[in-house]
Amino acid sequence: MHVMADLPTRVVPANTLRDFVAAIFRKAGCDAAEAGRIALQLLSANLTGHDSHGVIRVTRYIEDIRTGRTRVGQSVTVVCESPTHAVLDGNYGFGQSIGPQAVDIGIAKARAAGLAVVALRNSAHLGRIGDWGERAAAAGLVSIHFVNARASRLVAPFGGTARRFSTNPVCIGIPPLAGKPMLLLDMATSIVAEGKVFVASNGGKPLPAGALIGPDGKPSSDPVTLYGPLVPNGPRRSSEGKGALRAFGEHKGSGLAFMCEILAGALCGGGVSGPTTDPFANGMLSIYLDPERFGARDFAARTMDYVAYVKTSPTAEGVEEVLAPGEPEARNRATRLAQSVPLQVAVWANLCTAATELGVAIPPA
């Protein structure tokens, strides 16, 4: 098996990286509200833990734009409507810019209707889904968020070893409850997304046992399976491996991903990771629901004695504490913001070469 070294981090200010790669996103052709979603969503996902979905994809989002398969400055097309459902165009832009538009979309519509439905099509790389999911809950809604991806084949059906599915996120956000962190669920079907083999082949937390399989049907946990041979700080492409992710839950995260291409490729109209000439888009259908809407005031004070009735739970041997959907988020938020956020130093030189080539100034780490 080949295995990278274990690299050291550097550590970066919250608001330094930020303030970093909203400068990079500038220099690259966003107008300056673009470039600071762009960033503050990238941060977003580091602070929660979600290294994958973070400031690691700046580069490939970079070379996206250099290519025209991502466009700056776009807004979503609305596609049809009604008071309880919309079908929007992505233009390709940004997920960062396109995403809380059709949420907001969906937003409005459940607060006056009660419930909504929002499919959306031919997004760039919708970012972290739990940003939408916290979206929705901050303005007091509760939200599913079913995603696929166009042109991205990367994991094997179950039983299978050729790739034909994505990664398909699944996310469901709750409200915050009395001061409580929002409930959110926020998953891949696969095993990790493909952005944990990212962190992995760059010599970061390694990959759990099986979460890959080749085209011998045998498991692995080797980046190159997905990636072919790895250069050190070089791009990654999953088109020069031969081997696939594979399925959380064997043919029960291999079910939820199929539905999802469904629901999300499918239906919204953007189209499933099959076979096609098509560029790279992300799909999302999204329902909106406002708890006071279905008789369920007691709602929140029900949620919370479920909570904290799950938690009281004893643990198994090595665990140390039942653990509510959302929570380990948001106690990474509060440790990153207070400490500093942790970069890999191929992520960090990654980085400061875009930077580098764009002629942003670069911070100290």
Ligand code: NAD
The other form holds:
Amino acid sequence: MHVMADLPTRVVPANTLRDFVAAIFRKAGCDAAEAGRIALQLLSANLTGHDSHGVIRVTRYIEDIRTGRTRVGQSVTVVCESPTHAVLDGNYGFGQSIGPQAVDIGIAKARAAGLAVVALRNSAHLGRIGDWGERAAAAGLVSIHFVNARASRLVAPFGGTARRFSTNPVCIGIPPLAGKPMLLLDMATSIVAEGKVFVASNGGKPLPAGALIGPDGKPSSDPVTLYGPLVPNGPRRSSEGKGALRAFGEHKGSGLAFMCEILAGALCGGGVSGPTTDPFANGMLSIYLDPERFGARDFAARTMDYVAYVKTSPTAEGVEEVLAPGEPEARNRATRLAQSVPLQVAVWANLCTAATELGVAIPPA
Ligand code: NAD
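Cool, the form predicted alone is there; where's the form predicted in complex with this ligand?
Let's see the whole complex now, leading with the same chain.
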């Protein structure tokens, strides 16, 4: 393994981190509302334990503003719509601004018609997709999201070694059940999200065996396979590595990743992760369903009973408890809100460098 030794962490209270990140984006050119949204969503990823989609992204996002890949202050454009669907263009605006607008259009239509489909193209990074499932769930809706990332080929198809898909997350959110953690499946279709290779390359949690595949067709868990030689605290460019991420679940996960390209890329109109000169963009096909319009008045009670039943399963060797989707995130959020957010030293150092360059004061950590 070429990862650096496990590094100590800095611990930052959630509010301090949110305000610090918001101040950085304010100076980088966002208005106060957009800077606040970006900070809140990155913090949400850290709080739920998805550090790969948290404040580790700040330096990349700022580079994206500088290069024009992401545009500040954008709104969605409605390409076409009907009472039950909308096709939206995100105009390369921040996913933290475009995502909530797209979800809110889906919520409004599904409340009126019982269901709605929203096809979003050309959004900058939409971050943790679970946030969008949670937003719909808070409005009482079931939602299903298929996502792709054009110009971000990272994952080899089942049986292949060359990159053909992006990490293509799928998310399903269920409206909150009284007093229970929210049911939320939110997962990349690669064994790990690219950001987890990024975290591992900085000395964080090592990758599971075989998360990557080399050009020689051999499974690997070494971040070098994706990024090439690692410079301490240096940038990680997936274009430098010769290998690929692997899809989860062999041919089945690979098939799901394939279909995300078709649904979120081809159908939404932004494009698939094939060879392209177009810049990075997330596409997202979202389906919103109002459970009250399905004649299932006991939907919440049945769901709660079923969750409880599933959790009564005896555990496998070495496992303490059977968890429902979304439970690990809910537990992490409660812990990190109470105890502050642990950040790798390299992540904190990069945040401080970005802040200093932009003239933002660094809070104590
Ligand atoms: P993961 O592997 O940590 O978790 C996936 C899902 O499994 C979650 O719903 C979680 O609740 C559930 N889970 C985890 N442990 C469990 C357990 N022991 N029992 C039951 N359920 C359990 O997540 P991931 O695949 O690494 O994805 C990380 C994040 O990256 C997601 O938020 C995803 O939306 C995001 N992502 C975004 C993009 C993008 O282009 N915007 C691309 C890829 C991934």
